[in-house]
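One chain follows as C-alpha cells, the form predicted on its own.
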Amino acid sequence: MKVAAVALASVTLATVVLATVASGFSRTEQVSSPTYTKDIAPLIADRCGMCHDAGGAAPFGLLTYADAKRHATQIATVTRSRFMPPWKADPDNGPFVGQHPLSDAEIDLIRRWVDGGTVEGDPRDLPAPRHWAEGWRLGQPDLIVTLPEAYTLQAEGTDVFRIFVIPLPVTKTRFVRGLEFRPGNAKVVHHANIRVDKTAASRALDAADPGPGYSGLILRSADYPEGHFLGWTPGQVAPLLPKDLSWRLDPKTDLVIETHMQPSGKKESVQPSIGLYFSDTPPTRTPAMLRLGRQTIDIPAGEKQYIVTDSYTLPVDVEVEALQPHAHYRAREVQGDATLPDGTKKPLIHIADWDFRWQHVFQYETPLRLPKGTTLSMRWVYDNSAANTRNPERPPKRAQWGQRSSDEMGDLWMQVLTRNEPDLVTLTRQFRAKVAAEDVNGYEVEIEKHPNDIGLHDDAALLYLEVGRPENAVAHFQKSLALKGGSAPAHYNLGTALSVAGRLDEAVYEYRQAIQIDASYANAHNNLGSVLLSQGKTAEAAREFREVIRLQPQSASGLANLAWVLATASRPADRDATQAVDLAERVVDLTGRRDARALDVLAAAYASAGRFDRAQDAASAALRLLPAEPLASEIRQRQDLYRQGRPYVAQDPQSRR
C-alpha cells in the first residue's frame, strides 16, 4: 500500500488521502490526522489531569500544548504499555467506580498524533478548561487534623514507608461519613493507608522513634473501622458515605497513617492533613471486611513462579461493595474469583501485571450480589528471580511474609454488606476465626526475625488465646514479662493466659504480683476475683469485686461479677438478692441493654429475688442479641429453671473435686 501525502491549505485540517488497490477494486477514504486541540487535549484532561495539573501528584504538568508536546514520545510509550493511566485491573472486571482506562483506539490515536508531528490544531477546538479543586474536594471538613511536625524525606535512596500517628481532638462519639487525605507533598507521597487505634499503643511506638512517625509494623490495635477502607492514591477521593453507612469514631482515638514515599533527588518536607466529615446520626448498617491471604509465604531466591492460594465459603448472602488486592514487589499476577453454589465462576479482580506502586481500592458501581454457599478464592503468583525487574533484592534473596516492603504479602480484602444484623454477626464470627488462625502464622514469622520485640510477643499471645491455644499464649507472655521486667501489666497478662490454661494457682500468684506493684489495678482485682470464684473461694472473690467497684464505680464488669456472686452463690450466706438486683440493673443501664451477659446476670438476680417472670423476660432479651456459644446454651438452660420457678444456683467447685 502506497501513501501519498497531500499538502493542504489549512494546517488545522491536515489530512492524508489513502489510495488502496486490491484485486482490481479501488476506493479512496479520507482520515483526519489527530490534533492536540481536538483529539488529545480532551483525553489528557479526562484521564490525566487530576494528577498532571499544576501542583498535582505527578512530577510534571500536561494541561498545555507545550507540556504535552514536550512529553509526547513519553506519553505514547507509557500509554502503549498501559503503564499510564494507572488502572491495573482487567477492563472486563467490575464495572468499578472511576474505571475509565484508555481504549485501544484511544492509545492508537495518541500514537498517530505523535507520529504525525504533534500537530497543535485550532485553539477553538480545545475543550472547556477543567478545574481540580485546590481545597477540600468534598467540601469544608468538620474536623481537620495535621501532622504536628513535618517529616523530612531523604533526597536519594529507596522508597520510604513511614507510619504517622495523629491523635484526634474528639471529646464525644461522632459518626464519620467521609475522610479526605491531603498528602502534604503530592510530589513524593505515592499512596497512604489509614487505620484507627483506640489504644495508646501506636502513639507509644511513635514517641519511641526519633522524628515524626515511626518505621516498623502496624499493631493489631490499629485497624480499619467497622468494615471500611480508608486510603488514598493520587487522584482518588472516596465519595461521602450514605448516612446509614457512616462509621463510629470514639474519643481518645488516633489515626494511624501508613505512608509510601519516593525520594525526588532533593530533601522534601512531608506534612499530611486529614479532613473528617461527620454525620449527626449513627449508622443503621455495618459492612464486614473479609481478607483472604496467607502469612506462611516463604519464596526461595530465584523462584520464578511461587503461587499462593486461599478460599472461603460464605455462610450468608452478601453484596460485595469494594475490593483491594495487596502484595509487594515480587507479585506478578493477582486473581480473585467467586464460584457460585451452582459451579458458575465470576471473576472479581484480575491484574495480569501487578505493580506495588499502583495499588487501588476497586469500588463496584453496583454492588455484586453473591448467595450463601459462594466460594471466594484468590491466586497470587510471585517471581523472586532476577528476571523480575521490580525485585527489590539484587541478587534475589529468600522472601518471607512480612509487613515491610522488602518482605512479601498476599491479601485480597473485600468489603461486603449482609442482609441483616444476624447475618453480619454470623459472618463476622466465622470469618474472624479464620483470620486469627492465619495471623498467628504471621506473628511467628515476625518473632523469628525480631525475638526481643515485646509488642510482637504480646500480640501473638492474644491471638493464641483467641484461637484456643492458651499454652502458646503463656509462653509468649512469659517471654514478654522477662523482657519487661517487673511490670504490673506483664504479670496481669501472664495471669490471664494461665487462668485460661486452667493453671489457677499460678494465675492467682501472677495477679497478686500485679496488684502488689499497682494496688489500683482494677482489672487485676477483677480477674483475681474471677479465678478465686472458680476455685470456690466466694467470700475472697466478692472482696476483690468490691475493690473493683471502689476503684471504678462505673465498671460494668465489676458490677456484673459482684451481682452474679450475690445472686448465684452456692452458700445461702453469701447471697443478697436485693443488692444483686440493684447492681445488675445498673449494669444493664450502663450497657444500654445491648450486652447479653449483663442481661443474663439480671435474669439470675431477678430469679434469686423470686421475680421469675422478669427473669424470663431478661433471659429472652439476652437471647435476642444472639450471644455466642456456650453462653447462649447456658442462658437457655437457666431460662428453663426460671419457667419452673427455680433460681439458678452455681455449683460449689469444691463439691466437684
Second form
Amino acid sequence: MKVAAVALASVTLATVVLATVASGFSRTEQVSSPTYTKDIAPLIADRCGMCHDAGGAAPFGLLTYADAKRHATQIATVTRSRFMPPWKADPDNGPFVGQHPLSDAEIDLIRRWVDGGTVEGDPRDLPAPRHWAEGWRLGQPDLIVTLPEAYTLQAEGTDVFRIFVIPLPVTKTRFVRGLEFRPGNAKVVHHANIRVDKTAASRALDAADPGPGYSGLILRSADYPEGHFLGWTPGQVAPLLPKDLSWRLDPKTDLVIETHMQPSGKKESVQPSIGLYFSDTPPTRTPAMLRLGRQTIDIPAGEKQYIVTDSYTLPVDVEVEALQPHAHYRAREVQGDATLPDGTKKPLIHIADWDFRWQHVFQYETPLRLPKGTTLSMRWVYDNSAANTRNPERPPKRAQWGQRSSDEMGDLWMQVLTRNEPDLVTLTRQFRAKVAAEDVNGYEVEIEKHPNDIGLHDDAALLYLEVGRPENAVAHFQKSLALKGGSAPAHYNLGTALSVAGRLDEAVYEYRQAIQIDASYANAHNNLGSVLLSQGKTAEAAREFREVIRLQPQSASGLANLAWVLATASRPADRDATQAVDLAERVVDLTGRRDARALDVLAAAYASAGRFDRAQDAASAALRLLPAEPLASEIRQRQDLYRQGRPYVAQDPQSRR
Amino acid sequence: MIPSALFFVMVYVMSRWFVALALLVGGLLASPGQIVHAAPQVRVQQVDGGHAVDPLAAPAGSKAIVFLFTSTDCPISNRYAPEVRRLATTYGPKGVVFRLIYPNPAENAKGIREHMAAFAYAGAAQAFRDPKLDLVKFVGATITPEAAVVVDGKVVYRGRIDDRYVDLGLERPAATTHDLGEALEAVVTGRKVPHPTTQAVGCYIADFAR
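Output the form predicted in complex with the partner chain next; the form predicted on its own has already been displayed.
Now the full complex is given, and it begins with the chain already shown.
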C-alpha cells in the first residue's frame, strides 16, 4: 500500500506540472489536492482551536501539522457525520454567538485533503498563529473561587452528574457582568449548569453527602440569577454582559454548579474554578426567564414517537436574548417557533438530532424582537424504544418527568428583555402562574416515586398555595405532618393551608397543637390570632397578638394586628384607641413608611381616636404605595368614612351570617 | 497486492507447522514453560527497547493470546481499561494471555509506562510497541481500541471489546453485547467463536502511520 500511495502522489505532481505549463498559476490551485498549510490549518484554527489547543477542553490538540495528520481519518469522519465541531442547531437558526459550523464545501475539502495523502504544503501558506488565551478567556477575574476539595470521579460507567456548592466570599452587594467556568479537568468535565442559591439549602445537602458536592436534585431555591443563564459548554465562553444588564450578587450567596462528567477509564480528580467579573453600577434592565415545558411527560415503554408540546402568547413586546432547550436521553428532536400576530412563523431553533451530551445556551448575536401577541411554541419528540441507542433502560421502561437523567424532561428556556419595568411585571406575574401550575405536575410525579419525602410534600404544598389550590396544599401538609411525627412547624404549616382553605376551626386546632409543642412559636400565635379574629373571637385574638409582641417586641405583624383589633373591634369594650395609635405608629416606623397595610392600620387607629385629618393623610400615603387589590379598594372605602368623620368598625362575622 | 497475499499464506502455513512441531516436542519432553513458536515473521518491539520479539509466542499451555490495540491519548480506548482488566482477571487464569499493543510510532517508552501505570494495566497485560504495524497488519486491526484473539497462530476473533460505542459521538449507556468476552468464553470452552469479526469504534490506526 505504501508503494501505491507514492505512485499516486507522483501522478498528481505530474498533472500539476502539466497544468502549470498549460495555463498558468491559477489552474494549479484547482487541480492540486488541498494542503495543510493553505487549506486545513486555517479551518482547524478557526473551528477547532478553541478546544483542540494544547491545554484545551478536547482530549487532544490539533494545531500542528503533526497532530492534524495523526488524526486525519478521524477528522474527516467526525466532520462528515457532523459530530464535530459540536453544534446541534440547524445552521440557519440564529445567528448565535459561537456558531461556526463547517459548510459542506469545507467538509469536502477536509475529505479531499485526507484522501490526497494529508499533504503538508508550503510552510509560507500557514496562517498567522492564533493564540488561545492560556488562562481566563474573559481576562483577569475580579473574584476567583475554586472547589475547596477536589472531587474524585470514578473510573468507569456512564455519565456522572454531581452538584458542587461553592460559597461566594463577597461582603457587600456586587453586580456581576460575567462568569467564566474552568472545569479543572477538561478531559472529563462535559458541561456545567450554574445557578445561585441565596439560602443555605443547597449547602446543607452538600454537607450531608460525603465528599465534595452532592448527588441528587437541584433545589427550588437554586435558580438562574435575575433571569440570566449561567453555564459552560466546551469551547464556549459567554461574553461579558453590557453594564446595564448585570445581575445582583448579595453576600451569603452560593454558586450551585451541576457538573456533567464522563469517566475516563481511570480515577480522575475534578476541581473546577469560577471567575467572576463585576460592574460598579447596578443593572438598569432585568431580563425575564421564560420556560415552556411539560411536567406531565409519561412515555410508555417502547413508544417510538412521543410528542410533547407547549406554547405561550406574549402579553408584551420582548427581545429574545438566548435560548436553551433541555431534555434527557430519550429526546430525539426539538423545535421552537415564534408565530407572530399576523400568522408568520419564525423558527427559533431546531435540533434534528438531540444529544443530551451537547447542551448549550444559544445566545443571539443580535436579540430577536417579537411583538406582543406572538405565540412561542415548542415541540419535543421522544423515542423510548430499544432503537434509541441512548435509551438508558434496556429493555425500555415507562419514563416520566423528573430531574434525574434516567427520567425525562422537555423544556425550552428563553431569556427575554421587555421594553420597560411595567411590562416586565406584567410578563413575570403572568408567567410565574404558568410555571407554578406546571411545576405542581412535576411534584406530583416526584411524590408518586418518593411518597415519603417530606421536603417534596412541603414544596408541593407551597406551590399549591401559590396557584390557589389550598385543598391540595392541606393534603400535602397533612402527609408531611404524618411523616414528621408532629413537629411544631408541621402543625403550623397545616394550620396556614387550612386557614387559606377557609377551614378555620381545623386551623385553630393545628395552631394550638403547634403552640402546645412550642409555646414560644410567635408566628403560630400570630396566625391563630388572625383566625380567631375572623371568627369574631376578638378578645381571644387580642390575647394571641399580645403574646406575639411579648415574644417578639419588634414583630411588625404582631403590632399591626393588635393595633387593628384595638382600633376597629366591633364591641366598644374591646377597643383602645390610644394604645392602637401608639402601636400603629411603631409599625409604620418599623416598616419605613413603605408598607401600605401598616399605613392603613395607622389610619384606622387615628380615626378610632377621632383624628380624622391624620387618618385621611395616612390612608392617602398608603394608596400612594399602589397596594394590590383588594386592599386598595378597602383603603379607599375606609378613606371615604374618615372624610365623613366616621371611624372604621369591623363587622362582627357572627352578625354577617 | 500479490506479494502480500503470498506472504500471508506463508505465515499461515509456517505457523501451523511450528505449532505442530512445538506440541510434538513439548509432548515428548514434557517440559513446562516451553515456548510455543508461531509466525516468526511478525515482530513487535519491547517497550523499553531491546531486541524485537515474536508477539505470537506464548507460554506452553496457553489457550489463546488477546492483543489489545491501544493508544495513550485515545479517549474511547482509555475508557475500556477497567473492562480489559476485568477480562484479564477472568480469563488469565483460564490460559488466555493478554498483550497490550501500542501501534503509534510516536509513542515512546516513558509515555507508555506512564499510561500503563495511570490505567493500572501493569500486571493485567504485557505491553509491546508495533511501530511498523507488523502485528496490526497480521491481524487486520484498524482501530484503537480493537481486540484480536489468536489461537494457534490463527486469528479467531477481531473487532470491538463490546458494543457500547456505536459510532464516534454515539454510545449506549452500557454495553448489550460483550463480543470479546463471548469470543474468549468460546475459546476456553472449546467452542466456535460466534461472531469472528465485528466493527470497532475509536481512533484510526491508519492515521498513526501517516
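Numbering follows the first chain given and starts at 1. Only the largest set of C-alpha atoms that superpose within 1.5 Å between the two forms is called the rigid core. This one's a predicted model, so the numbers in the text were calculated from it and none came from an experiment.
Once you line up the core between the two forms, the Cα of Gly536 ends up 2 Å or more from where it was. For Thr253, the Cα coordinates differ by under 2 angstroms between the two forms after the core has been superposed.
Comparing the forms between the two forms, the C-alpha position of Gln324 differs by less than 2 angstroms, with the core used for superposition. Its Cα shifted by 6.8 Å between the two forms, Gln644 is reported here after superposition on the rigid core. In this core superposition, Gly502 moves its Cα by 3.0 Å between the two forms.
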